[in-house]
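One chain follows as structure tokens, the form predicted alone.
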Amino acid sequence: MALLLDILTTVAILYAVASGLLLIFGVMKIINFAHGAFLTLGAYASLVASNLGLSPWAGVPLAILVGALAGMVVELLIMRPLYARPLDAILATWGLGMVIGQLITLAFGREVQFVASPVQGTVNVWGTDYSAYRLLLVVAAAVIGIGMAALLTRTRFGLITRAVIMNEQLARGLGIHSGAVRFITFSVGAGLGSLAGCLITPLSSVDPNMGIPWLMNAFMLVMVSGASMASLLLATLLFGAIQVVVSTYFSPILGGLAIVVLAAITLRIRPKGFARD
């Protein structure tokens, strides 16, 4: 049972981390390599809230706000002039991630820091005592997934967004402001990235480079899933389960490489990954 719960919570964490990256890639067709930096911003927002003596839950809205504001600035100043040059945009986000990391280092130093979990103790699940906070992350990931699905399928913004995804030129011809769609999408994606950073903070240390390994896993999951939320869920379920099994029964180091290796093999065999042909 402990192994099954480890798989479930790992899948939830991976889904939460990759969802913002998937949203930006689905609309803008650009991989945001600054996603790891946004995740780190969310972690430090949680750390600041903790250091100020605020409620442990105060880090959640603060992280979303910091990430969304940073996303707005980045979209306006960096991304917008590069939409017609996707390769340059990818390189720009990669460089931006390094710059944000250095700015965080200047502000907070290189030392490793920790944030207490807002939920303490364990919950008995079918005879197994398990971390209450990790179980809470399953609920958080479900809320993120349902919220994204509702936004994209049940709102006018979602309808407009899908129109831009399918045919941006036609959408413009119909009077849709694709620039506004990109601005909102990038800001929401950055906010989701910072939220994920805040959520995983109690499970790991906080340092300026903490977002890099998460970025690599999220990148490979998004590449395998394409622009589909359902495919992302499938990828996180399959690869996350294998990662936990490998880490538990073989080596945590090999487990850390599992997602990258499996995604590379999948894309070699099936270039579109789990997305529908």
Given for the second form:
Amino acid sequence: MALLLDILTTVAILYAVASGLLLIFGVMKIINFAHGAFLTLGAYASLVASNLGLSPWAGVPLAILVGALAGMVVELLIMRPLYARPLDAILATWGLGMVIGQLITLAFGREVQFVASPVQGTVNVWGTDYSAYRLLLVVAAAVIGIGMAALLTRTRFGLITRAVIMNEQLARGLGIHSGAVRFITFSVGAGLGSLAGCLITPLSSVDPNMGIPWLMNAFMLVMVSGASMASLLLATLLFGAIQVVVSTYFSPILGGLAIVVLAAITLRIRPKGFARD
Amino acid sequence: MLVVAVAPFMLDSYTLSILVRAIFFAMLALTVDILWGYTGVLTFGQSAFFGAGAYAAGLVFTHLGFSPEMAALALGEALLSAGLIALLVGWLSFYHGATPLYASVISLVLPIVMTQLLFSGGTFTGSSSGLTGYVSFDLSLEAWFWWAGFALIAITALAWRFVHSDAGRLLVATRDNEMRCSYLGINTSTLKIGLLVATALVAAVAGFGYASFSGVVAPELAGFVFGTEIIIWVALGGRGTLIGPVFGALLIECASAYLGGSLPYVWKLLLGAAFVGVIVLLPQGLLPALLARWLPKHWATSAKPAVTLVEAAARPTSGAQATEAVALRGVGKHYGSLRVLKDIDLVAAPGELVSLIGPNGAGKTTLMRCMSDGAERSSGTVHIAGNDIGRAPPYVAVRYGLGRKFQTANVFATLTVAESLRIARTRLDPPSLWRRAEQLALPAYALAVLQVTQLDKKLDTEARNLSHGEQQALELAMVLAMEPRVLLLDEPTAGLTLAERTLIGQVFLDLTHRFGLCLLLVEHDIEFVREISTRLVVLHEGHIAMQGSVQEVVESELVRTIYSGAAATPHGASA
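Previous: the form predicted alone; requested now: the form predicted together with the partner chain:
Next comes the full complex, and the chain you just saw is listed first.
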């Protein structure tokens, strides 16, 4: 039972972290290597909130705000000239991640810090005592997933965004301002990254380089998922479960490698990954 | 060289030791520049090979002790392990149809896996703290500097010679247009795997030298973050210049050693900001930008030796000529439930000029794709000059004698006309790894195309600076340079003037009558088709509606109704 709950919560966390990256990749065909840095920003936002003595929940809106603002600035200043050069965009966003990481180090120091969880204690789930906060994350990830699905399928913005995903030239020809779509998407994606960072802080420590391992796993999951939220869920469920099982029964080091290695092999066998044709 | 020779007498020992380390890093930067700057493969994984070389030294010297024999063993192990890993990674990364992004993804996975394995190695690999305190070569700092410095100069000179040789142009051709390479009979996968192995060996030697000199190895050396640092050196110095990345690595490493101590975070911040700035604003890096400003313009271009065109000696055609130049049997193609081609049976003999006609969407271009790329068709068989192409990628069909000219000009943007033609001859006249040939031998008909279109006067012009019509002619000349037996031409007269069209028609007639090539033409210009074809094939809704002599087809009722769009198909499938 504990194993099942571990899998469920791990998958939820991975899904929350990867969703922002997937959104940006899906719409812009660009891999945002600054995603790890946005995640770190969110984590420090929640650290600031808790140091200021605010309610632990105040970190959440603060993280979204900080991440989205950072996303806006980055899109305007850096991403615009790079849409035609996707490989360069990876490099520029990686460099940006370095810059953000160093700024955080200058402001907060490089030592590891901790944030208290807003929800303490455990909940009894069918006879197993389990961390309440981890269970709460499952709800949060579900909200993010459903929220994004609703945004994309139920709103006018979603319709326009899907048009841009499918055929940007045609969308532009129909008078859709694809620049605006990119701007909003990048900001939302960055905001989601920060939100995820804020959500995982109570589980892990906070340090300026915390984003990198998360970035790698999220990146590989997005690569195998194409541009679909549904296939991301499938990939995360499968690989997340394998990661937990391998970590529990074999070794945590092998478990940590599970996602990147499996994703690489999946792509070699089936270049589309989990995406449908 | 003089600088390297005298430097030890001018510099203090701290600077010197930093420089020696930086020199080993610069060798690594060279390998990334060859892969990324020249070949277009963005790699984060060269650090893994550096780490493999470093750990080979560290492990052998720690566990077996140091002696000249052990050093040789360690070096051998460094080369072997790096080579094998590179083979595996290359096989994973560069299969036919792999996207450039996938190779980058794999190059990311490699260092992550390497570091985790080193972490989990316990006392054998020293885990996270690595290995220190082993005995290594007993050399003075000055001797190290000379050894490393001259090695760096030698490697740079070799790399320079290679990328500027005829074979080195293949790297740029692969970067510019991998598909065209494949349709020139070049197996780009093998090329890239070979290149990766070669660069991995150099990186391993650099790692071996680094570990022997510094007496420390740590998992970070094989890591992904170090891999991205190399990219920063290359990007700032100037990708695709060799010299730029070397100076990038040397300067940044020295600056890091001095500034990293006093202002660690600010220095990394500045470096990151400079990296982002260069990628966004100066993608070619700082060295080319400085050169463009300070050096006279003709410096960059005058280095290329003039090429003279000569006629290639006729090749004896091997064995008995196959009676079927191309043969398709039961070829079909469907996307899901949409059937684009159905049961195509088509045979053409040497010396025939067969034109495929039919309205838009009839499947003409798809049929050409199925003839050249084994992975395209859903059913049936394709034989080129008697050889079954199976499921093989285009370069195999090309080796059997196929040449394909695409509908829109498909050339190498940054290569000159002469270089492009040289690449087209790769399979017949293997290029030198070392020199640039001054003569370029081409078959008579390829020379004729160049003369007719006056491209022979523009041999030093880059393809992207040619007009649309000239690019079309260049592509045709490149395809002909391969001396194909079967030529697929997709709308070769599109965009040509009437006079050019007549000339090109004459060339086609010559190819079939005098040289016995088999031509398959997709063409909308019925007048043109009528004048030169020996046979017409009418394609309609994915199947062959009719074939026969020009006379028969042009006068048939069926073709008229197909083109006027009112006909029911012979099968009555749709109206």
